[in-house]
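Single chain ahead, by itself, as structure tokens, in the form predicted on its own.
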Amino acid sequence: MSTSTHHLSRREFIKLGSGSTVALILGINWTLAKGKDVEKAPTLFSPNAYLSISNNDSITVVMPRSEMGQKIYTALPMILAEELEADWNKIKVVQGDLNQIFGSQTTGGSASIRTQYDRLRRAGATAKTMLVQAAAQEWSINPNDCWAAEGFVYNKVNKQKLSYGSLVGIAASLPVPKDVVLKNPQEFRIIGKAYKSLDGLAKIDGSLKYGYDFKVPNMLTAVVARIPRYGNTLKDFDSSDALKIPGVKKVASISSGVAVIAEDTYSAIQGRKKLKLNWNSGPFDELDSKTISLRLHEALKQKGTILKQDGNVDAAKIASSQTWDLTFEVPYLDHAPQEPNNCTAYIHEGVCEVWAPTQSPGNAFWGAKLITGFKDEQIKIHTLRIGGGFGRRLQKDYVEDAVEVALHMDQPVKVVRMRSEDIKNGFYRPASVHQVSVGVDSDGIPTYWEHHISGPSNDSSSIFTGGAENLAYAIPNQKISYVMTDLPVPIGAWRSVGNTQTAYVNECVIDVIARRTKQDPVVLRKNLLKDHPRHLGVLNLAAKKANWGSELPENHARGVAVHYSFQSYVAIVAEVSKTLKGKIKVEKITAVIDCGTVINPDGVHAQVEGGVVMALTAALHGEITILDGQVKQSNFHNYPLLTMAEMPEISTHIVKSTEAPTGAGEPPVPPTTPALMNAIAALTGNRITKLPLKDQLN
């Protein structure tokens, strides 16, 4: 395959035709004058910023979003190519840097493929369109009668046949249309179909450069000696001996701490080691993680801000045959991504650019300006691969890190974080405790559900109570209500947000009432999703392909949970066996996702397979623990991640959908812990509600 990718650099947009339509131009210089003829043949054909495709029959597809491993820089590219009917082995990548053009290049909510599918389809169906219009020109012929297919444009009179690439120079020169007219999806050949990923190659032979890689000529090394408690500030700092280390060419105190920059990162390194440093005391200096749970099960004794209230839960409790009460309690997590934070900056000539690998090019734009004060034409943000993200790298701290050291400098400088920084540094997916009241009538049918959440402050309640309110299941009497405590501990949004802890407690609820009104798990849920087909549509799947109610090996047992989330549908159905000296085994994973319209199978199973063993993880070993006023996790020996050892077998399966494509990055990761626990309890009859298992399991 001759695909290879490449990073754009350098841009620059005009105008074309009467529609002013915005192409995009890749370092190649050609005009043309309205209502004049071409001064210059053109090389490139650009009719929106998306494609670009060269006489050499090469095409460019601009990435405007991140990828982080989540395979987009394969998927989107499947999109365009599509309607555009190009020759695969023909396609090229280029990262889009930020640009108002592409509207929101947030990469998040799983939502790459579900915004950008109809913008990538229109693209590449209007570069079809002009150039079958151009090749129509070029045999004075109707466009009716010309067909693409693989790069080239066909000719049904006389079945001659000319390549995308010859056709660049008319093609230009055309008017952009406003309407085309795009596939009917029986009739794609290209999306629906598993396709190696294009930058799989360089990612094995390591020529794929993350943030970490990145380096500019005369490019400086920086790194930080951060505040280390919540609460905290600088109170002095002596650098005589840091400034006495070879290659340490600067020391400065910024907003995070106190930065030595050097040539290169050992440099910089030792030059920190040398740092004397003294901090004022904070608030939070005796703070700990007992002391936050206590605050948030205090805190559950507040009425709340209601989200949703259905029905009469008072009246419904009397009424009820029998009644459960149940506390949850979840841990703050980190994201801990392979690649730890990383930023280049430079500051020359009254610009800031910025080399970030950023899931938010939008708010490194907005931590640079906030930092120079300069304007919007002043600041320039490059986009780079991302050595995994998860949403940590939706923030912008270490953007602006990067930005404060590079006032300091008249080079570029490159900030960087070791594992232990980054993970005492995070933006930590809450801590949350969940009260759930649940009644059942003498026929064990739910009555009513009453759901009250205590979690730490943010802008929105939704990081720890996101789809709490969607219960799907009919249960007629509903109160859904949250309380937000004041906490110093950064958090942000995690893989699925608070669909995590969410699904968690509303599946394992669920399954209690099935147990404990002896109901298969499995009936009762379908049950009461009789009005939600796509809920019962996976979780049918999921039991069939688990051969849920077959005969088990002894010790061994299942659990199920299916959850919606980010528009998608997802089924779990897990297999645990107990040894003899009675430790629990995660045996396999049944998991079953409908997300519409799948553009690239193979990327979908990697996603659902990620999104499995991320899940798994935070619910064996995830826990950030407070002590002191600081994280007193460091690096993977004390939070841990899944091990080969510990890996079940996963069994992926897709439902087949004509529906809009949706998210699939983040929809496993919900409903897999709930399955676990309730295979836990089915097996062991042991309900777990505080996470992690750790040592509950043995």
Second form
Amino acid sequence: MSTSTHHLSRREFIKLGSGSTVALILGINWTLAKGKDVEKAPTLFSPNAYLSISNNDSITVVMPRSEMGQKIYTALPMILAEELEADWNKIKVVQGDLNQIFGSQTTGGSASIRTQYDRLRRAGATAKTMLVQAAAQEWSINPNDCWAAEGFVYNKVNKQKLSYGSLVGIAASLPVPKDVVLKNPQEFRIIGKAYKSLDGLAKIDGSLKYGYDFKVPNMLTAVVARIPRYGNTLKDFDSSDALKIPGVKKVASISSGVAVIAEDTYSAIQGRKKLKLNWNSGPFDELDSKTISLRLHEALKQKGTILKQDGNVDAAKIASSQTWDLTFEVPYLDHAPQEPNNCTAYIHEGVCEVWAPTQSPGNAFWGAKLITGFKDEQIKIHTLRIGGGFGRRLQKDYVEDAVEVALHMDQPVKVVRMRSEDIKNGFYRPASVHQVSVGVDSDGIPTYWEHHISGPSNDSSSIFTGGAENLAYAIPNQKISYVMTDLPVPIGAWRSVGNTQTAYVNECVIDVIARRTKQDPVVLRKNLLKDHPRHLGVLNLAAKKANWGSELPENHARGVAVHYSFQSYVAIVAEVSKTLKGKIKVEKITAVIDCGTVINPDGVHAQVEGGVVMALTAALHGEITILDGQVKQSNFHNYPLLTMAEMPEISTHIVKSTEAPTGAGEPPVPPTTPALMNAIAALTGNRITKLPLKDQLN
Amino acid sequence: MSKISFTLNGQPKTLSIDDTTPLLWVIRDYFGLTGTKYSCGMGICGSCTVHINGQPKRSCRMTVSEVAGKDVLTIEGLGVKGLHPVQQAWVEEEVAQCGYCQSGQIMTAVALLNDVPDPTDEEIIQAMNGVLCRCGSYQRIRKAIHKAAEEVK
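Let's compare: the form predicted on its own is above, so bring in the form predicted in complex with its partner chain.
Now the complete complex, all chains and molecules, led by this one.
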């Protein structure tokens, strides 16, 4: 572990000048400013960009990532408060806008805790060290005769105490130490405890503002009639009837369609309905899901690109006593967050100001730059609260819409999407087809593993192959390869990305081997995971908590799966039943996660529950289909979410660990689907090889 | 344009408006109460649920003219004299993840408890089934409703 402390260099300080207001106030390193025009003692102490302490004892923590339900709004400050020895009740959180000082601000890959842990600990420890030093100076004693706890520095000699707020003046005049001592994790008093969300009240009294609720004075609201078919362009439009709606101010064509800009949302919606639109047809007007599926299957005939090759698969296949060939297929999926996409933009005095509920303020920045052609310093990105992200808000399409609309107006404009546009204009989890060949020797021990994957073209194949090459099972001969096919349907990262597909395939195939060779699915996995203690840890605990092997009521069965993704390990045991009408019911999910050191256990539990639900929704119902060159689904009636009636009991367990913290948002998703499908296979004998389940068994 | 009067969170309101305007946009855009959320616009998801004369209704599917002379209660009007037991239970159970659907969940749960003070799981499912949560907070919602019911008793 490095001992250097990150504080603002002079160059970073200059960079900061063009950054956000928040960082300007909070990020100032007073030691740099010393000797300039600081005459009064400062009322804020801010040794780095992550925190400031005021002379009234309040502590402001800057959250450099986006909050969308994963509760980092609470977990990240917990890390800092731990090392700061802060009084938790004094903590306030502000959203950090886009600022280079924070490094990457993209929220994804279950990485917020993992990447910010060390930085936030150091930020907190640095401040604490300086406050202790300030108190020692005040008391004229050695800092070693002081200790800090709950927002005070205590004097070992005379038993006096000074609050952090009373020390900000002196602390701000001290040099920022280069090295600080971090706490021994055994002394943690905040990290590892279940803390209530700092924004918990705002979420239940209607006061929390999401992007859709955002408002600035003089703001207009717009909706965009987006080009409905892939590859089409706008031919012409007639806006005369739309402009007759009293609140409609302007109708303007932008790259993605035609925008109706109005004084309020409903006027914009009404105006949009009155638009007469004509589109130029394009090359994909006949495209449908059947064609896409055929093309993906056809592409498997190509050899493609090899991701991993160990041993000799062909020779092993010949030598095997039994072999199986299986093909799996998964559909496109939309993220469908509860809050539809939206963004507010205002172009004024040569500045493009953007307020976006985004997982990637950096990408929003590039979107704004692309549309306006402005210089870096002319673009300001403000990150807003997100009503569900799941990867969708990594994209910049909705930011570009807003910036382009704002170019037509002298007022700020919020561009909102209606649900149908949001579903139809997604960046979907890619559809893919997987061809797998596996074999065993006469003892039922797997001899080879061949996995050939066909998916849509993309900069990186990992969007549909991710996780395939990480097969942990001790199988000597392995070959993993992929092919890409050009398709016009936009794709993007969807909660756990390629792992949603590869875990389904890998864990179903292992189950097929277990069932066909009459081995217990948990035992076979354990035998093949001997060198993977953390896989074994979650698998063993899940089997124990789910009473694996114990008797079940009639028409009930269990299935298991284990998968590693985003540096975390998750095992799932699913229990399903069959109703008298033959319908599958998910009865219970037992989930075990190992995500290293846990910051807020309740947050981890919530993420596991949410991940399981998202996976079940997709496995049972989720499917985006294409018809006549456009997405067929339009709302929750034809893109259904799991309902409370379908909700199983979810029992989550966390493996105790002192390893570095990882993440919990994505890892529970991948193994849930195969655990469910393995339970269905155990119950019915049917191996589901095409998702979603829908009514395949009815 | 029509002149329409109704009570919003106990306050009498009158406005001149296109009477086909959905109540949702009136609440959000005219009165600035953004706790009531737009999500599906078709009455499928329940994020926009408010109470009309004490009954849970989807404000996206109701025109402003339909509430003339009636009492409209939004999340902002709930628990103004201290948290409602349902809100309290929501905080204790840490129900919300992103939180976007939770106003609708809470308004539906409050209406359920007004009708059925101690609901069974089946009654909870029946009342809450059409209120969607993409984050998957259903298990905690069910638990929080039971907890609130205990509190109300």
